[in-house]
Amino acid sequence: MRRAVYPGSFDPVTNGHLDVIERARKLFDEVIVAVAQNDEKEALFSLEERLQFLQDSIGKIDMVRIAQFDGLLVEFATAQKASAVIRGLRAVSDFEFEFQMALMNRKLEAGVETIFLMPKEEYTYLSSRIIKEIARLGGDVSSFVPPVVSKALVRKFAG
């Protein structure tokens, strides 16, 4: 079985994302969306909130699970059996640091490699960053994210 992880802190998940995984998802058997648990990164939503923002945002996939990390990445993919992780490139300024993280990993784990892809054009300005911003400045973020996530943010950037 080809398996592939797509890691990612998703605060909040967008579209974006939700488009990466349906391409991974034609390339792969399975792909297991890891949702990191960084604690030296602050967080707008919890984990277990960003875990179940993907569970109703991808709903039934074929395929496709939903699965929380910590550590190394190469270690959690060898762990679930996966051959590949998946990283999203947005734009050139995104390669620098995904390509650097995708050596290391290969030195870590030359077992592991990393493929690239990239959201289509109307996804590609896209970041949980910019999204959460505009929410919190008190725009309306609904063509971004999905419905579950739209409705969070309004929650928590209310009064």
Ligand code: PNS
Given for the second form:
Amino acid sequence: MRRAVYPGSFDPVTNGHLDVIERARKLFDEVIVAVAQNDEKEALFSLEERLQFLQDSIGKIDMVRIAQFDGLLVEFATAQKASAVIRGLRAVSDFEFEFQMALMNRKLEAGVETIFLMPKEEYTYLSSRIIKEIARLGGDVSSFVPPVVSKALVRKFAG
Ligand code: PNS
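In place of the form predicted alone, the structure of the form predicted in complex with this ligand is requested.
All chains and molecules follow, beginning with the one already shown.
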């Protein structure tokens, strides 16, 4: 069983994330989409909301499992018997941090390989941070995120 973990804050999940999940699914028998609980970043949505958005968007896709994790990513991956960590790489600007994280994770646990996947070109400019900013300023984000997220963002910033 080739299993991969796709970790992130998913605050909130975007169409770019969904594209990476689809790509990963073609390469692995099972993909565990893992939401970080203890990310240092201040999240807009609670862990429960972020998990629910994923559940509503990809919960029915075969061989994709949604999970939450606390602590070190490589420890979670090992416990799940996953041999790879998937990360999306959009632009050169992502590379430095991702490279550092991949090498550190390999130092911590040599049995877990990081694999970078590039989302579809039209998603390369998408990020959860930018989506939140557009939504906060009243912009329409419905073509960038799943419908459940778009509605939640409108509710969050209404009034
Ligand atoms: O979506 P993000 O915010 O870019 O995801 C970052 C995440 C959650 C993958 C990263 O912060 C992480 O792996 N956190 C778990 C703690 C850990 O293992 N840190 C050491 C990484 S070298």
